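In the form predicted alone, a lone chain appears below as structure tokens.
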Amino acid sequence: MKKQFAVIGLGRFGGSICKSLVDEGIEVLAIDQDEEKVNEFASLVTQAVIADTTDEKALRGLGIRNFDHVIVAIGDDIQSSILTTLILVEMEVKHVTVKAQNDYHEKVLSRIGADEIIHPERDIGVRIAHNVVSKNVLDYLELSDEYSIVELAAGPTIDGETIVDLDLRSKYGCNILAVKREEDINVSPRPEAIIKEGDILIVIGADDDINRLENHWIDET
């Protein structure tokens, strides 16, 4: 049986989630107070409804408790986001993911019991900041408060070197998870694997170690 998702808030972020879920063949209930936005998604999702999600009766009437995952993507109205989340948690919805506007909002959501809190503006800012540090930093993904994964493009100065030659583990405390070369991906590459210019190294490490790697080794490539 396919999982059922509900998305509350059909702004740019919530709308994007709806479209992505539908593309994956997932049933989606889209909810917003704005009739125009609901009409925009009516033909895309399984069901689109106009509702005030700070009204517990309205949510119960939608059978929201039966959904496997509810995503609260309400935009600038922090109060509505918090009240909606609180109601969903008290109704014991299986999994509640909420978009946070700022650190204070995130703290409140955490205290009232949201299962997962995402901070898209901050996360995108972090990724962009890392990407502009060097042309060799292709992408950056924060795994937790302490660990991240970064994609690094191999430059000409390390062309022909092996994983052992780079020695990222002892120099920077980072580990190479995989090496991408065009369409091929070498997961857990052997120490003697040779790096070529243009390869993409997928590296994991503590944030401080990742930063040292970016600031030193990347500049040399």
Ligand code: ATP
The other form holds:
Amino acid sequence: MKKQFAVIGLGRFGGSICKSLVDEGIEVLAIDQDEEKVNEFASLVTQAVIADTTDEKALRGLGIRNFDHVIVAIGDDIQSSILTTLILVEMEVKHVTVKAQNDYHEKVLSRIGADEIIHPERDIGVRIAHNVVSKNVLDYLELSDEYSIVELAAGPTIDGETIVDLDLRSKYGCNILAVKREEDINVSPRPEAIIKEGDILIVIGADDDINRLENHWIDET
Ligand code: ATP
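What I would like now is the form predicted in complex with the named molecule, since the data block earlier showed the form predicted alone; can you produce it?
Every component of the complex follows; first up is the chain already shown.
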């Protein structure tokens, strides 16, 4: 059976989640208290309804408990976001993802039992900062408070070197997970694999080690 998704709050963030889910062929129930927003999404999603999600009865009436994944994308109104999340958690919805506006909001959401908390503005800020630090940093993904994955573009000075030559493991404590070359991806490359200029190295490591790598090695390549 297809998974059932619901998105609460149809601002820019919630709206773009709805669109992406629909593009993936997923059935989406979109909910907002604002009639105009609901009308805007009515023809896109499987079902769009007007409801105040801080009203437990309204949520029950929508059968929200039976959904596999509910995304709370209420932004500015932190109180509504928290109350909605609390109701969903108490109803034992399988998976509740919530967008946090700030660190306090995140803390409360975590305490009340949200399964996943996302912080899009902060995450984008972190990614852009890494990109600004080094032009070779193409993308950045935080895995935990300590570990990240980074995509690095190989410059001319390492063209022709092997993974062993680069020796990222002993120099920086980082490991190369994969090397992308145009459409091809070489996962877990062998030590003798040769790097070419323009390859993209996907590297995993502790944040401090990745920072050292970004700052001291990559800009020289
Ligand atoms: P974004 O950062 O995603 O752009 P935004 O500023 O566009 O956010 P917000 O106004 O923060 O969006 O909120 C997103 C939506 O959540 C709005 O359309 C708002 O009507 C809706 N919303 C807020 N509170 C509730 C509620 N209690 N029940 C249902 N929908 C709500």
